[in-house]
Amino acid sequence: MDRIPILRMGEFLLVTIQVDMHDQLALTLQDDLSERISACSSKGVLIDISALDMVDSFIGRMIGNISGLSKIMDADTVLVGMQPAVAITLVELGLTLPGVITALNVERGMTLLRARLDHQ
């Protein structure tokens, strides 16, 4: 079974999606992330989607679900690297991704997570 690697970086988890997402892979990622957040007591999750050329409505909803799940587990989620075509598609699909914080790149995303952690 395919899995997306989840790297621990201090109190944060880094997920870099380098493959085309399909529904089962997204569900597996959601399960794996929830387990890692709990096991590591992570305070933030950074998801890098810069390699994705397309995000469908299911994957968009899964990103929202991951963010909501993380929040319930006391971890913020930042989505980085969204390509313009992906952003346009999400808007056209009517997906606003409530609760999902976005940043242009990994560096800015980590800065956001650190700032949010410092203000808790």
Given for the second form:
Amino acid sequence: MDRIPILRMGEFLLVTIQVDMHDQLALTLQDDLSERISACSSKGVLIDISALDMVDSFIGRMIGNISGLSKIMDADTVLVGMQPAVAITLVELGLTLPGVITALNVERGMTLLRARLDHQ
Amino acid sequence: MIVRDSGTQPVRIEQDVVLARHTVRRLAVECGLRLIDQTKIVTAASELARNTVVYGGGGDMDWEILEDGARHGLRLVFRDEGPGIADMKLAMTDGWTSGNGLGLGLTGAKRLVGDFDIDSRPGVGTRITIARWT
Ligand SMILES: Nc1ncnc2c1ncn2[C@@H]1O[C@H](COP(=O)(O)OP(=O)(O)O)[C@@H](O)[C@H]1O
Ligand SMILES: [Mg+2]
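Now that you have shown the form predicted alone, what about the form predicted in complex with the partner chain?
Next comes the full complex, and the chain you just saw is listed first.
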């Protein structure tokens, strides 16, 4: 079965979503991530969706779930690289992604995560 | 109004939802829809295709590229012969789901496209037509 790779970058995890995910793949990613957060004692997760040309309510729910899960496990989630057309469409769809932090790109997301760590 | 091109593809399994998204993107580009409008109809199609698979027990997507004077449009029909929608008012309520979704598929799809028409009969099936114009 195919999987979305999770990269470890020091105390953070980076997930770059490069394929148009079918639903099972999204669910597998959710499970894999919670395992890795725990195994690596990660303090933050970066989800790069710059390659995604659409986010529907299923993928949106997965992003929300990952953010909620990581919070319980004491890690922050930052969603990076959302294309403007995707952002506008999400709002109209009615998906608000409460509590999900966003950043323009991976670099800024990383800076954001570091700053949050330093604050603790 | 002229139908310039049309076709049908199956929406039976989860992977078909991904294929439907790809087809709709390609057709939306072909129609000359702007990027934002492409994204809106692709997202709406993804929601409706998933419903066809999950709730409708599988069905088909018909597509048509339309021309009306200077305007071009993409029309999609998602149809299944599943259980149908018993309470339409409830189904068309933001946040309501009979399964474990977010309950934003139908209402969200309606907001994302210009034309939205739903015809569902319990025991007969569901047919949802959407269109987006340039
Ligand atoms: N093709 C269909 N056949 C039967 N019921 C449907 C169909 N599409 C939608 N529904 C019903 O409408 C409800 C709302 O759908 P939707 O807004 O997409 O939310 P969700 O998919 O999150 O449940 C579904 O939970 C289901 O009960
Ligand atoms: Mg749905």
